[in-house]
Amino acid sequence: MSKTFYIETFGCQMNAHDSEKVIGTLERQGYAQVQDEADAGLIVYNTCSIRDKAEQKVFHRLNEYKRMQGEGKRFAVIGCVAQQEGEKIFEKAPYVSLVAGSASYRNLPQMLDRLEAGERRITGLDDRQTDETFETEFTARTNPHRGYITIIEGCDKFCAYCVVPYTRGKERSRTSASVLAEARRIVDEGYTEIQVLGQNVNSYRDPSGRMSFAELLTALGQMNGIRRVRFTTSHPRDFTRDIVEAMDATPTLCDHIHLPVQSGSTAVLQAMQREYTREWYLERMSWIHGAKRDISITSDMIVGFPGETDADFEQTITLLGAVRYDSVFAFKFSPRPNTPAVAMEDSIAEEVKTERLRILNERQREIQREHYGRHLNQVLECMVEGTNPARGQVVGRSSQNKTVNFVMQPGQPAPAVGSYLPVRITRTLPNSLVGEAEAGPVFVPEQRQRSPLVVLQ
């Protein structure tokens, strides 16, 4: 087996950042990344099991790889589907040599040694008892403008519909000292924006007892060289007022909170085992609405959970109007393996789920069309993420995590990726903003070279 590898990543930003750390580990072990699986000695498939039929998609993709099994290649399946399916992957795809869940990534160097020694079936399937996190100084940071830091792994919430506690293990946090040390390394590499990650990022508990989550955010935001700090994803049960207070007091903390609600009905929330009520959630919304800053709120919602009545669904629709989200990611309920919801009668007809999803998305589009209008004629600082040559536009992102497509002034040079500049908003759309670059100071961070990361949704 040649020491080259190709990696594909499915799913969330946690998976994408896991891949950055896996890439760094592989490179530390002497492997070289290639951009075509045909050139790779090792093909790594980083999987996600959140969505419906995730495991079928995995095996479909593995079947596509089957044609290459006689070429001296090895195959590795890692991530959530690996943890969920375990050794069944070997049975369905016998040409796979390594199966590892995310809680076992810290053992990758030893597993790679065994793979190179000729072992044909290697597993890394940790149970929920591990207290260790995957920390490495050899992260291959592939995003050209944002550095990611995982501060907490796993989940202890056990929502009835969610597979994450079974595939990611129990909640385990890194020390604040290790997080701040990694942030310092990222800034020294030239990054000016950091995003801290966790399945429930605000459930962070510093093992050293030195900092709360809000205090850690503040410390990151005050670090010399930092211009923006983001965090995702938060859980309402652990969302505390001091988080909003930290955002008000620390300008570098971005004006955006993603706080998944899942349903606007307390009865459905109880069935989902979400550990809060509609009133609890709305109280937290009042904290955010009462902030000194205009904080963008986004959320996740599920329609058609077992037992959801028309009245329950109407509660979700009225919640949209009460909160006025800037964006909602909405999905139809589908049972996931090993979760309590599997045993529930899926009593909502598929056509009813489809219709409820349509109604929810349509109402949210109406809200966004009106709510985005508040940005008209505002001047927003935007970080440049790329260009759209077909439209002659620069693609940027605001502190509120909104996409801003804008044009430069005549004679202005094209801005570098990762630079910041003021943009006046001239038009608002339901999912993005349109504007023109203002004459003003442009901040350009040190340039970095980054290889692309293949992320498939």
The other form holds:
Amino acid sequence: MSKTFYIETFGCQMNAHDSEKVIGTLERQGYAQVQDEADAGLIVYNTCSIRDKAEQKVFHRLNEYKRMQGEGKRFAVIGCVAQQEGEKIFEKAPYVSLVAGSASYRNLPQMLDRLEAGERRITGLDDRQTDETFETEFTARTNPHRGYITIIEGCDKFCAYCVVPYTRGKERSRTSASVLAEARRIVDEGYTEIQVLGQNVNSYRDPSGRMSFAELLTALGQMNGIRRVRFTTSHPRDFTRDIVEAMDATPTLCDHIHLPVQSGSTAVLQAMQREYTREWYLERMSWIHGAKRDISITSDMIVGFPGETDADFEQTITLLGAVRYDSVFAFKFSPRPNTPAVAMEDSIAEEVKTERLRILNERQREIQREHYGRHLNQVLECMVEGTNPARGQVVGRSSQNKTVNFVMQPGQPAPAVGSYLPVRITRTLPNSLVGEAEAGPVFVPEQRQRSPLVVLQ
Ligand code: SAH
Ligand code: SF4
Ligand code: F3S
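Having seen the form predicted on its own, can you show the form predicted in complex with S-adenosyl-L-homocysteine?
Zooming out: every chain and molecule, the one shown earlier first.
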């Protein structure tokens, strides 16, 4: 087997960052990454099973692998579908040699040795109950703008519809000292923006007992060289007021909170086992709305959960207006293996789910069209992510995580990727902002060269 690999990543940010760690580990073992699967000795597929569609994509892709059998290639399926389906994957796709869930990646070096020795049925599926996180100093940071740091892995919430507690195992946090040491390392590498990650990032509990989540955010925000700190995903149940206070007190903490509500109806939230009510959620919104800064709020929602009535759905629609989200990712309920909701009758007809999703998205679009208007004439600091030469525009990102397409002043040189500059907003759209660079100071950090990570949603 040639020591080259191709990796493809599906799913959430945690999975994308896991791939960065897997790439680092493979490179450490002497493998070289290639961008075309035809050139690869090892094909790695980091999978997602959050909804049925995501899982189907995996099996569709595995079928495509078939045509590459017999070319001396090895195949590895890792991530959430690997953990969920386990050895069944060998039956469905006999040409796969390695199946491993995220809790086993620590053992990748040994698994790779076995693969190289010719073993054809290697599994890493039994580590979800061990009390360790996957940390590696070999992380290949493929995102040129953001340095990701996992601070907590797994989930203990067991929402009735969700596979994550089964695929990623129990909740386990890293010590604040190890998080801060990793942050220091990547800031020294040249990153100015850090995003801390966890399925429920604010359920973080420092095993050394030294810092709360809000204190950890503050410490990261105060680190020399850091300009932006982001965190995803927060859970309403563990959302405490000191997080908003930390944001008010620390300018480097970005003006954005992703706080998925899932439903606006307390009855549905109870059936989902979300452990909070509509009122509880709205109280947290009032803290955020009351902050000194304009904090952007985004959410995930599920329509058509078993038993969701028209009145329940109406509560979700009214919640949109009460919160005024800047963006909502809405999904039709998808029954998932092993979860309690799979035993409930999937009682909402597909057409009803489709219609509810359409109504929700339409209402949210109206809200965004109006709510984005608040940015008109504001001057926002934007980090440059790239250019759109066809339109003569620079593509940047605001602290609130909004895309800002802007033009430079006449005679002003194109800014370097990763630099920060002030942009006056001249037009607002439902999903992005348009503006012109101001003459103010431009901050240019040291440049970094990385190849892009393939992430398919
Ligand atoms: N830990 C985060 C969410 C992680 S999963 C939280 O609790 O908020 C990302 C999103 O996928 C969820 O917020 C939910 O909206 C959606 N999701 C999860 N399971 C789903 C299912 N079975 N059907 C439809 N959407 C689902
Ligand atoms: Fe899934 Fe709920 Fe855990 Fe989020 S909190 S990952 S939705 S079980
Ligand atoms: Fe993420 Fe999908 Fe797994 S959303 S945790 S990769 S099921």
